[in-house]
Amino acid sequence: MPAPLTTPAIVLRSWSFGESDKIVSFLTESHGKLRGIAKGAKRSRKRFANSLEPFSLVNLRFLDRTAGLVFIQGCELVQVFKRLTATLDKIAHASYFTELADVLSNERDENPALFAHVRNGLAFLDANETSEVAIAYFELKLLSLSGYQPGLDHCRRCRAGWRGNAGRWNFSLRDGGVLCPGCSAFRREVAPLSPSALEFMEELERANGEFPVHLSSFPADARREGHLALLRFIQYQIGKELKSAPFLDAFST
């Protein structure tokens, strides 16, 4: 029988199976996305106390079984972020972060610098007010880090760049980033950006390891553009709608 792995991991996720069994997923530091089966897990209070909660970073021993579903022989509770099952505005925010790492996460492929983001964020979540700086933000740097980072600087199908172009520029989700003017003419499924709205993205962009706190001072309307162009592009490259996206809407500031 092979040796249990350990690995630094967040629960994403967790459903029943059977009497007595859960289903987790966990996005782990070293094996990327993991789903796995904790045997007896809502009847045994000790091998698996509390640390099988959603939001939960935890120390996972589990054996890899090579396909499918890996067997969880435990879990070390590391790190509760308490306050962000506080309230239903926290609930609603730590759901859309996991969520988003959950589809835009591959199984079994190692991302180390994804895991830090996820877990940073839900850190700054658990000590800090929620807004949509920090909602865009999630979302701007985990495209980068799975690999569907949006164009924002320039228009994506002449070059152009926005600064000094005069017109309604647009964010193309076919295209992956911003149209201008002219070459939006030829797509149908774009959504409209401001200048306020692409500046707040270029800075979104230009913030380095920490949470832009004080890009709040952009316009609501401006921030509220920028979250809703990701989104839309999210949902778009994943096929389908967020779940948590109408729970975190009527939360967002």
Given for the second form:
Amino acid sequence: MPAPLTTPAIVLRSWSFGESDKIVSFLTESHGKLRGIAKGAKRSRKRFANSLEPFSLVNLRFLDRTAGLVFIQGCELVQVFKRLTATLDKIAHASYFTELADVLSNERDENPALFAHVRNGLAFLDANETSEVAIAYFELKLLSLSGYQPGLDHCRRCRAGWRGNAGRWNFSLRDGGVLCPGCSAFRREVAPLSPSALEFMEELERANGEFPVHLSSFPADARREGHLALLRFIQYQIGKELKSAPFLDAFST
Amino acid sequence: MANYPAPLTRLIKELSKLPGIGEKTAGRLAFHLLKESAEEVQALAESVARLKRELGLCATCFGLSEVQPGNGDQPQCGICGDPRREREKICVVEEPSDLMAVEKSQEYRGLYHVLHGTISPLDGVGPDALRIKELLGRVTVEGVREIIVATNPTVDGEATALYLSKTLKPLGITVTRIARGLPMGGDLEYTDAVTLGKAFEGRREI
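Take the protein just shown as the form predicted alone and give its structure as the form predicted together with the partner chain.
All chains and molecules follow, beginning with the one already shown.
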């Protein structure tokens, strides 16, 4: 019998399975994304008490017996982001962050930097006011950490820089970055970006490590354009719409 | 199962669709039924058939209700039809089984409203997919003064409670949430941090 493994993990989702079991999806620090079965989780007050709810940071103990579901032996709550369930706005943001982490991470693909970014994202939401800057920064860095880094500094086709280059630039979902007005004319799947939005995204890209709250001085339109372009790019890459995106739109304050 | 006669195979297949019943247990149940008298088996089959025929959702609270001959597709459950219930209070629950659980406590004498689910951002379930519109309709015509939200203490349950509070408070309704904390017979030492935190938050003077 294999020895149990332990890793810090964030609960992404959980589903009821049968009468008393749960299937839980975790983003772990050392094993990438894992799905596991927690036997008797709905009845157990000791082994899984409150530790299988989304957004929880836990110490996961599991047996990895096959390539499919792992067997969850226990789950110890490390940190509860209590304020994430205090308002609809925070629930919508945390759900969006969690779903992004779910769709942009790979099963059993170790990525400690991505894990740290998601953990920091939830901790930031827990401790701060929500904002489009936080959303766009979370999206952009997560894309970068999962191998989808968009090209933002010059046109992906003709290499022209956007500074001093007048006209309407766009974010091309297919090219994975910005296109100049001339090159965008031949692309259908584009999201418009004003010069201010381009500058906002460039600043986001420069920010490294900390959530760049100072960028809230950018106009609201620019921040929203940046977020919408990244959201559309993510949905284009994963080939489906994010379920939590309409909630974020409806309940963000 | 390959060598079983077709009727037995069919029954095992149907029984194994039930929650918590695997093929092995379904086989045991099927063989048990085979040993029972024809009358016993007929009574069981009739009970199952009547379940769908005679049970519907209450047109008011959406809890389970017997469909009475003559009231067509507008059945009313015993609780909604009971004049002794406190009509200015509505307890909102996720599922009919939650209503039964609250009733068992014998502590609550008001009315109910069953949402049939919860708002779930991660599953893409919005307020329109639940019986929230019908609750708003009841609140405006039935003279309700308090809504007690008894959804589960999960992320989805909290999202639903917060949405109801946001929607109902502007109508002048008092919206309350059931308390969370230590279970009777529990032990502080073995209680998780979240439950203990909630218990302290919800402490009251004695």
